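Given next, in structure tokens, is a single chain: the form predicted on its own.
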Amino acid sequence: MADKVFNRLLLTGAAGGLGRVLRERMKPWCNVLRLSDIADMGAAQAGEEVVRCDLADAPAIDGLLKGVDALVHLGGVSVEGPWGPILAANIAGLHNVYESARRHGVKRAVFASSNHAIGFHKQGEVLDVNAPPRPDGNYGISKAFGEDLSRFYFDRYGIETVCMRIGSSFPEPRDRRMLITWLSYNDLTELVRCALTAPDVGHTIVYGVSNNRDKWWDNSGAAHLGFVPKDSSEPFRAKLEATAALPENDPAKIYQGGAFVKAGPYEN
């Protein structure tokens, strides 16, 4: 991307482990770059603006989407955990952040869904952007929420919104199932920029993995982003196959979620 596609961008969650990563990648596809979290993200540096606040803070959010061209949202409880940390941030703040879109005329968003959105498919069977969702706790609970949230948005405002469904996005690939579902960081870069600036996106639901040799999920309906992964998980396919293995009626080995199939019931 050799010009600058956007006046200001909106990228929150910034101070989680995606957003420091994307926090010096987006910015050469903006002239600024707006920095949003709940916790420190340190000082703004040329070409940013760092408003610290939290999405469950309707009018904090809406001053926060003002003056946006277009959104990243990688805000939120990012793991899975009781009900009412998660109900504030994912679900009560997604509708705060889309709400203030609508009123500010923002009119593209790229959400960070989850592979856990659809957790309770199993291992080896190959979903398509159109299966429905299986979440596998609280926390895909409220990314299939967000799935249908940015859809009513659509279809009602004309906010456009590619959501996400993130496997595992981190240096290297961390046990056997990774190898599945790893996003190597340049993967992750892509598929964001794809979707910032990807024409007519709609609605559109895609699932963020790298070039890996097995597959769970199948792309070809999202073929429109242009999203061509470049990256495989097979260099560290040696060391973890070197692990041992998890048994086979171990639910983390059954479903596709893994170990948050497994996690909760949590004390209100």
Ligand code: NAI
The other form holds:
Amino acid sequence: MADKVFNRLLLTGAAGGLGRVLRERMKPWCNVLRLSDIADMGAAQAGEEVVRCDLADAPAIDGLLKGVDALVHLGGVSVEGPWGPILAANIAGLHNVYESARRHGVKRAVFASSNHAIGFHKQGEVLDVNAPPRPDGNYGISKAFGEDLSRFYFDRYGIETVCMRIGSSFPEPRDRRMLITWLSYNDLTELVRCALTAPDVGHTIVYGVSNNRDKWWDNSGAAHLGFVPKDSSEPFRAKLEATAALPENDPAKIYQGGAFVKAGPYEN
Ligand code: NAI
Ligand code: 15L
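Return the form predicted together with this ligand of this protein as a structure block, the form predicted on its own having already been given.
All chains and molecules follow, beginning with the one already shown.
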């Protein structure tokens, strides 16, 4: 983005892996970047506001969206686990965020959904953006809920959301599955930029994945975002294919969600 397009953007989950990346990369896009997380984010730097709070704390979240042009919502539990914390952060917390957006007239959100919303589709199937959710656990259920909740807030209140069904976003792919699901940090940044700035996104679902050789996901239905991933997992193939392959009958090898499909059950 050449010039600052926004006055104030909100980034939740700012202390997390992707939040720390986007904290730096979103700054040039706005005059003020408001950062929020339940964890320590360090001191506010120039052009930043830091608001430490729990997404589940409705009164604390009430003012979080005040004066915000658009938000990128990364905050919450990011892995499979017991229901209680996921219910608090990802279900009640997301509702708190959208209620605050509604009250303060925010009209654009980017929501970090996950491939675990569709994790029980089989590997090798190619899913388009209209593929039905098939969550692979408590976490995936919360992401499918987020996609539905954001659709409601668009239909009822006109708050536009781009739901990014992120594959695996790390500095590099960590296993054979991630050769297919990997999203580089540069491609993540470009996807977020497109999601914030493309006109008339309504409610869009898009797969957050780089231009990897093998594909489970087809983004042609989200072409209006203008997202064109540039990176590929190919440079990591030889290293990862030298590691042991999973047995063909392992659920982690059968389903797109990988090991998440066999995690739990948990005590709540
Ligand atoms: P992360 O776990 O590193 O960051 C999540 C952040 O949310 C943490 O800083 C945590 O303190 C904060 N958080 C958790 N509970 C909270 C609460 N109750 N109130 C306020 N903040 C809370 O996760 P990561 O990897 O940075 O992912 C960011 C988002 O992207 C998450 O929503 C995750 O589900 C989603 N995602 C990430 C993928 C990846 O490969 N990194 C893949 C698919 C989705
Ligand atoms: C996710 O949704 C998680 O947030 C991330 O930590 C990875 O596990 C990723 O999915 C994945 O499926 O590789």
